[in-house]
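We begin with a single chain expressed as structure tokens, specifically the form predicted alone.
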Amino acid sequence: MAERMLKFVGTPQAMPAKRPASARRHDFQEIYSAYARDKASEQAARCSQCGVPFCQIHCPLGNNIPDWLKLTSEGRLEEAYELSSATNNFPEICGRICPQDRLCEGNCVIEKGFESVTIGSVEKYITDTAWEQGWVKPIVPRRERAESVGIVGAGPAGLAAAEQLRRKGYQVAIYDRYDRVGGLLIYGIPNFKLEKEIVQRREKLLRDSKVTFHLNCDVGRDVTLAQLRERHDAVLIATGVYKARDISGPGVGLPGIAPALDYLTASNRAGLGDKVPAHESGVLDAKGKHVVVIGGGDTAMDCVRTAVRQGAKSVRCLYRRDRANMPGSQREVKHAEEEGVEFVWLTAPQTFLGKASSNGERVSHVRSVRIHLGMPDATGRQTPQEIPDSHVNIEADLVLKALGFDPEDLPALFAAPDLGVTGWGTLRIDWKNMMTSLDGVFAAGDIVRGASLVVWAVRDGRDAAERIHSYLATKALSSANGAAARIAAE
């Protein structure tokens, strides 16, 4: 190991090549090409194989990412594959979408001086050679088990907690209100983050491992929960958090005003090939318009960054705090900032202006206000404060509000009053077995956690999986013990 490994002291960090601003401005293919086999196993010796692995710690899923970097490095690539893919269902998109400058490259011991390894570019490497090589096969369970399982969602959540269900043999069937499988991987996230081809061979091998889907089929109107329970066996919602946050102020009402997620999910759809219905391709289209993007996450940076794509004139990202205390990617802001996104750093919406168009009155303009961070409030963070006569007018045709998400009020929607939510509207869930109020109705996801990563989702699922197949189990294992004793008393 010694001759092959800790070469982070002689080696620099070298991620794969990036395409050009200039040149990707003006497409939505991905930034990054792949790693050559030899540039992969290089940046892999860089691992330490430290004795505490901090970005094992800090990975949501506990990936064995030390063991994998030393396989890689080895050119035991299919061994990488196998070990990588034990504990996640997704590594080739978390390797592409995940804040790994927050989370395991971000923790990496050999982070400062000498720059961490790039774990997720070569996680990314690694199982895309396995898809390359034939090494990614449907799941053939040992034995078929008779209990269902439906699974409301096709986001991350669901589709791991289907591949973990279906691996010990259950039967699964997965219902979505969408015509895609993905949920947010294919509609929230641009094509230059993550191709649309990598979620669609995953949907490819759940079919062909046998689960099944029911597209364009929403709980509540086309199905109650009520009805999937006398169905399966055991049901578990993993919906995820849709409903956009607003903002309150003067003409938040006027035209040209849209949420963040409507705005991606109509460039996705133009990018998939959908015929996206007119008023919304005027409406969210950035071409030719001087954009404003209010928000500081990483659907913010999707925003900014698709606008650049679609020909926008400007586009400036408004966030009330400032670079530091920014939620989103530092990774990512370095790269709208390198496509020519303008981020106005302490600045907040007060009013939005408008002017009288062709189509009526549309919006102009955003009038900010200056902050000024203050004193840290209950959760460490400092509290934003305005800055009196700080006012500007921001020229806007387009404003775009990327302020978070909520959940939807599930009861009512799913019919069932008796489902019990949390003081934010979440599901409420028992953490020891994930169950909810309802017997054998199961959540995970971002819809008992509230809007998070895609790697939480898929550290739910699995979770939820776990705990599906123990309460399943220990139920037959109660009703085989109930027949044999009616046999014994017969």
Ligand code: FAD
Contents of the next structure:
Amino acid sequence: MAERMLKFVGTPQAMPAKRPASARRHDFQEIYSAYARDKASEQAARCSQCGVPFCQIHCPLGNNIPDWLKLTSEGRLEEAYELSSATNNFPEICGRICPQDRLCEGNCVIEKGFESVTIGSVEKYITDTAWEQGWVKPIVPRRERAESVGIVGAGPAGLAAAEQLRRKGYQVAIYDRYDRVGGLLIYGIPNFKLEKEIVQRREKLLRDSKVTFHLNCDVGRDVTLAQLRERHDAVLIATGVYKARDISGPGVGLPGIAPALDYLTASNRAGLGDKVPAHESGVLDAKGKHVVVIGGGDTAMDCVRTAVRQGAKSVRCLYRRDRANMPGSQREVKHAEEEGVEFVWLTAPQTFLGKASSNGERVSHVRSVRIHLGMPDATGRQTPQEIPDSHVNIEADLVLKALGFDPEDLPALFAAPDLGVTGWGTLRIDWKNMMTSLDGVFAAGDIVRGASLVVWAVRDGRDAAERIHSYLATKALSSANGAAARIAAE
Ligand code: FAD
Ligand code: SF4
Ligand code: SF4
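Go ahead and give the structure of the form predicted together with the ligand, now that the form predicted alone is out.
Up next: the whole complex, starting with the chain shown before.
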């Protein structure tokens, strides 16, 4: 091992080549190209094979990172793929969009002084190679089971659970209100972070593995939760969180002010070749406009970078805290700045001003106030305080509100008043068995955690599949014991 690994002293960190901002501003293709084989092997060999690998500890999936890095450095890619896919259903997706600077790479021990091993890029390389080489195969379970599981939501949590349950031989049906599979992977996250073919080949794999999809099926409207519970032996709710947080203030209802996810969904649908209705494409297209995005998370970063690519005249991101205190990934901020986005830190919107246009009054400016960060509150974060008389009018023909998401009222939507929720409206589960307050109804992903990350959704989906398996196995055993007892008594 020693000669091949531990190369971090002599080999500098190298990410795969990043396309120049001047080129990527004009298209929606991913911004990093792929590693060449030698480069992946060279970068994997920088790992020092820690006895206690902090990278693995800080990966929500507990990926066996040192071992697959070693296999990659040795050119044993098929084995590296077997190992990495044993703990992650979508390694090529996580490799692309995990905030590695906060997870595995941010905790790599050589990060201090030498820059971390490029774990995400190697993970992506291994699985992209596996797809190219035909090593990724549909699931053929060792034995089919009669029991079926209904999953509500075809996002990463639902899909990961489906794959794990299918491996055990369960009959799996997924219901989703969208017309496509993938949840936020398909309609939220833009193409330049995750090309849609990557998601669609996963969908095909699941279909080829005999997972059934019921799309355009809104649970609560087209079918009730009670009906799903009758139809299936267990149900998993993985519906994500979609109620956009709003902003208050005079003029907030003006045309030209839109929720971020509506904007990103319209852009993704256009990219997928859908005809986006004129009323949406008119409002939700940044071409030639001065765009202001309000918020400092991943959704805001995706909006500003989408607006650049749509040909906006100017793009500004307004955030009430500073760079160090924003929730979005620093890597994304850097990409956005390179692409020409202006960040207006420590600034909060107060009023939305309008002006007459040929289509009636529309937003024209965001009147904003400068912020000073005061004493930390109970959560430890400094409280934003307005600076008196510091107002400024920022030009805007399109304002996107990216302030986060809350869960819908699922007990009302599903006509299931006994479905327990937390104070935040997320589903309450028993973390030991991931079951909700309803027998045989489990939950996973953002609907349990609140808006989170893809890698956590995958983790939850896998855990839920295990718990569902235990639940169904216990049920089968007790009904077999009951039948045996009845026969013995006869
Ligand atoms: P979702 O992906 O939201 O999927 C839920 C599915 O349930 C959807 O398909 C929805 O249509 C369906 N559904 C909802 N209600 C019903 C119903 N009543 N009936 C039928 N179907 C229903 N995370 C990262 O790790 N990296 C990133 O770069 C990143 N970028 C993001 C960018 C944006 C714009 C957003 C909004 C989120 C981003 N995230 C990112 C977060 C990540 O996408 C989510 O944490 C993750 O998708 C949650 O997975 P999920 O399966 O729980 O829910
Ligand atoms: Fe890192 Fe995410 Fe891969 Fe885990 S899944 S190793 S956190 S990129
Ligand atoms: Fe390798 Fe860094 Fe993980 Fe250590 S922490 S095993 S050096 S990737």
